[in-house]
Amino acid sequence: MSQATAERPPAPVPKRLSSSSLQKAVGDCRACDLWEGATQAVMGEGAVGATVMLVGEQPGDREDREGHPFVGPAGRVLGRALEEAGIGREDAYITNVVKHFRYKVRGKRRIHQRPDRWQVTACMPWLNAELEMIKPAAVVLLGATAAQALLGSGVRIGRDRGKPMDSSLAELVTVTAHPSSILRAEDDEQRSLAMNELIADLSAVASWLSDRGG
């Protein structure tokens, strides 16, 4: 941890957990820079109590502007592939690693930029007090960012896509491709592979729940 990092407030995480009250306080954190060019933090959203819990990377720009998560096209894609798996989003809680949007401006343009490793480690207890709050029986994370930020730097998407990893996160925990690296697919063929193999994830993971009664 750098000593900019170890200067840094810690993130004032709420003793009472709720949505309410974590959506209150997160607008307050400080514990990295990347409130300096957001335009508001954005924490997970769905029901207390969801069987699933989906973590992705971080907002988009379309997340930082509406102050809701996966909004945007990622957003699109991970919602038909949860729907062509059986998975209603009323049964999922759905967020990010880190909270605020980390960004380039080229033009008139702001592109995404993946978070440094100091800055996820700064956001994780908001992840944690998330997953206090739902205790999800499923937890599947969405990219090597999520995945890595909570098991460790030796997971491979490619390598440890759909299988259940060993964890105490939840019953089940397990990774899968980012829907954004669809939407980045050389052509159609490989995006519906690629599609294809997002919604196969998502389909054991509701496999997985029905077996058990969730």
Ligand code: URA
Contents of the next structure:
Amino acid sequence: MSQATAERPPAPVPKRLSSSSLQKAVGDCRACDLWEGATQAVMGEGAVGATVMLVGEQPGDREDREGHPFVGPAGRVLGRALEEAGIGREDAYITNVVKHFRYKVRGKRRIHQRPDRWQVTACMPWLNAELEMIKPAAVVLLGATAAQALLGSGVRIGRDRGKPMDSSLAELVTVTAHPSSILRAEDDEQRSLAMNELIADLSAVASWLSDRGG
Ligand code: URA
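For comparison with the form predicted alone, please write out the form predicted together with this ligand.
Every chain and every other molecule in the complex is listed next, the one we just looked at coming first.
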């Protein structure tokens, strides 16, 4: 345990897991320091019978203010890619490895900062609870923070994306690019290529789900 977590209470995950019990309890989490600067914790959302869980990094500025995952610009990219891949919202549960927004203030703006490893570790009980509650058939890890948090530091998105990964988290575990990387593409051509790759990775998951019978 790192120095930073040693003095902090563990994540107060409730014994009875439900969307509402998790939502309520996460607001009291002090397992790391990120709650101090955040408006609120953002728990995952989606159907309890969801077959696919998508895991991002952490809420962004908009998610922090609104209290829902992937409702900002990256969420719009993800929504479009899911739709193109044929994955319905009713089949998906969408969450993040870290439940509070980490940022630094620059002028009037809050600039995203990647969470430190100890903050990811401190937050992991919430994601484990979501996995236990949803028991998704497929887990899609969006970007390096989520992929490395769940599969280890050896994962590389460029090399491993779209492939079934060796993991006991779910029957199918895959990694792909984070939707915000598409927003950072240099120009329209790169953006469209990156979007097509994301759609292809999600389409492979959709095909796997349909072969398995939903
Ligand atoms: N980026 C993420 O990783 N998660 C969100 O909820 C929004 C942006």
